[in-house]
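Below sits a lone chain in structure tokens, taken as the form predicted on its own.
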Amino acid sequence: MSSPSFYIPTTILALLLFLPLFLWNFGSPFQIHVMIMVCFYAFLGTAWNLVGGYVGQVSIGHSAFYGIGAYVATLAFLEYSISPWLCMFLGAISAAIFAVSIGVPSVRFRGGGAFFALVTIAFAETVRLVFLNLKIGGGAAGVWMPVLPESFLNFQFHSSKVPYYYIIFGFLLAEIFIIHRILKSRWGYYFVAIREDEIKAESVGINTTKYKLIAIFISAFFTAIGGVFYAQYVLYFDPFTVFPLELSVYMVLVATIGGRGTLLGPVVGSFILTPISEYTRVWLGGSFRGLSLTVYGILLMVIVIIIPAGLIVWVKKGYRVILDSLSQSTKHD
């Protein structure tokens, strides 16, 4: 039974931290947008990874929690003029409660990873259809956020995208720190024990249902925060943009290509996939639709064949080589 990996290559986070400073002075708004999306999808992939990577419950419907967070937070803001930051918490809690409600009947199936995946897909599609016909949520027309004066309290910035970057980067750091602390606790070892062998985990006294639900709750909570951030960033969304199956699949791809079951695997995966997605979307426009999915599929097959553990393996090796070379040069000096 393997223990959780707590390895943190700080060079990746340092690069994510300082690159936008360069782009702010010398880059374009689109380049800053790409960096925002890199951190954004890393945030979502990290949330998914807690359930799919560490507990072994593969969800293909995480967009449901993402969309619920966006809708609950936005509607609470529009109806009651509550602070967007408080609305974010309300949306995250609501999504987490929904996640547990569908998790209770589905995680009881031992080894039911496929069953859980099907349940989450069905739930995401059901929620999407509900909001398509829900008048309070605008139906198919979606929801427009009001344009407010630029400020941190209003969670809106019009003169530059850089503040959005540092907000989502801060969210990502906080998420990684919290999940890192969870994985260092006994919960983390319980999660991995359940993933490796659920029957043996139960035989040593681990309440597998309880800890699966804990992981699902935390994962959905963070995913919903991502949905609220998206709503504040674009100021418009509809059921087609916040409940798509493609979004759920993208979370899985980011974590799998980077390294499922590793702390920074989703960050590495997003750093590779997201620029490809954003630049091909701009370069190709509406032509060759689906080409990015083809690229993802080819990349996924290559990585699964060559390095099944994900690109994080190469990042770790490169990081250690750099450290060794630096230590040797220091000794020589």
Contents of the next structure:
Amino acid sequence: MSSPSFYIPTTILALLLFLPLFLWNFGSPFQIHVMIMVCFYAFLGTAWNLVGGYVGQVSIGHSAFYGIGAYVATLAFLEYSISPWLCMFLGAISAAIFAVSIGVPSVRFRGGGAFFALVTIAFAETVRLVFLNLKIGGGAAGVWMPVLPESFLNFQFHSSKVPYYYIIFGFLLAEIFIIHRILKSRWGYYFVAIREDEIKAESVGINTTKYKLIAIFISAFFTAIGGVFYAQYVLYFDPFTVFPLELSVYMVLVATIGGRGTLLGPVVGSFILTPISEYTRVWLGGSFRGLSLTVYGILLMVIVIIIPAGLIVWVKKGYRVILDSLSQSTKHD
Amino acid sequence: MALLEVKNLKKSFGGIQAVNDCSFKIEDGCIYGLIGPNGSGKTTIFNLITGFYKEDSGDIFFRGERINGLKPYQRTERGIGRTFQLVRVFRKMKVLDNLLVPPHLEKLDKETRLQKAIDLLKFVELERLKDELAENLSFGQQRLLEFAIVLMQDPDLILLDEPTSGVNPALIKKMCDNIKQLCKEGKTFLIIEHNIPAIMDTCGTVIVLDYGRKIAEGSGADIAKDERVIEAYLGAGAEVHK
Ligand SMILES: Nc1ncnc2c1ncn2[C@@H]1O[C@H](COP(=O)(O)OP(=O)(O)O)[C@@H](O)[C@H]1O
Ligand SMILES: [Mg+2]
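What I would like now is the form predicted together with its partner chain, since the data block earlier showed the form predicted on its own; can you produce it?
In what comes next, the whole complex appears, and the chain from above leads the way.
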């Protein structure tokens, strides 16, 4: 109990649990918003990482699943007035099924390389244009969620943002736990084997198409939940805010900076990148959409060249050092 | 019924007829050698049998079932295993994890699976490297690892593409002994091997290819005397006995 390898993670977890309450009393709503965004992008990055990091299929079109989740859930709610939580599930399932149906033609290309990346961009752009031009849910005019009395059941909170934080924090923990379990199962072997050598994977008997689609299904499911969360959080969205290329790139970025194909890489990535991105957005007035994509692109290249394994490598090293020095000092006591 | 039967198989790449009207049978429980000069179509035949290439024409039967058109993983499920001429392993996975990949292992419980992997690693003398990433092994060690992976799949027919190149001589001897042992236990091997003496020692029947055609088939001794075979090798600038 008193070993550092127990109390350090516990302390971090406790901090993450209580910091928003502290900020609610002594900080600003914007600081709480930043923490929500940190967990939110960690959640999205983790979803992307399953397909992009573990199975090695670098998608740059995940915003499609995100947007479909947001639209299906919100339109289902407007149409049938059923629980927003049920709508969230509907949105997630719809996005996952959609992902598999576009995955069937896309995953045929072995290697998940540049071609797969381009195909996913094209699909996501197409989806955005479809929502825009067919005026699904109002087209460019966007969709408004009706304001409901605040409660957990209604998935709406107006007097404080803190409950949103606990929801997305809970989502993130649940997602990491589920993906961890999946990776520890036989599927984990198949996913990584496909990334390492698709031909060899097929040759040892893995149905590579099937397992790529399974990973895409799960990844899209979680990504769509992120989209629904966002819709509930801001209560208004349009095709430009839920289908941006920037979002797809940001998911890649968070996972890559933190460490692709590692469980906590996207979390590390989001903790570092999201506060920077949120504060600069405020300082620059949020009017530099094109600029941010350029900056993301440059950042991505720099990271891939300097630390291809991601910052998690340094975080782990630092953690080791702290752990060692702490257990050293406890021995001397 | 033959374990594997190849009938009038043809495959060309652009203008090159890599495999030209090849037919042969592989019987259960024997060791076969597939030899021929460089570029004579040996690896292409492996790729056709395992489904990585699609034949232009011809038929492939495994246990009497026509398997043309099946995906590679489906052929593996049916009991065909292979290694690659240019070694393929899961580079960023640990050595032990490499052995645990084949889906065939789902049938076994966790302990049995692990034990089997450890036993095989001991056999190829890689046990002390089990926690090393596969990419950190030498080329010869990766070959042995690949050999161990294919045995984990427990196939009935095992295709080995130049299994001894880059492996040290002591282990080659051991590998040959093991292949013979596995053969006694009912496994069948088709082995591409340039190292002629090694194959004469191990292989019951040798099939010789030249320019995609089968030019001879028989015991090692007969093949060594066959004029066309000698000519094919001398023509390609190689020696039969080296
Ligand atoms: N994927 C391919 N694309 C084009 N040509 C190929 C391909 N695979 C093999 N070949 C050609 O087919 C011929 C036979 O090659 P291969 O089967 O590898 O010979 P071997 O294994 O007997 O050395 C060679 O001329 C080779 O260049
Ligand atoms: Mg070859």
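All figures in this text were calculated on a predicted structure; none of them were measured in a lab. Rigid core: the largest C-alpha set superposing within 1.5 Å between the two forms. Residue numbers count along the first chain shown, from 1.
After superposing the rigid core, the Cα of I303 is displaced by 2 Å or more between the two forms.
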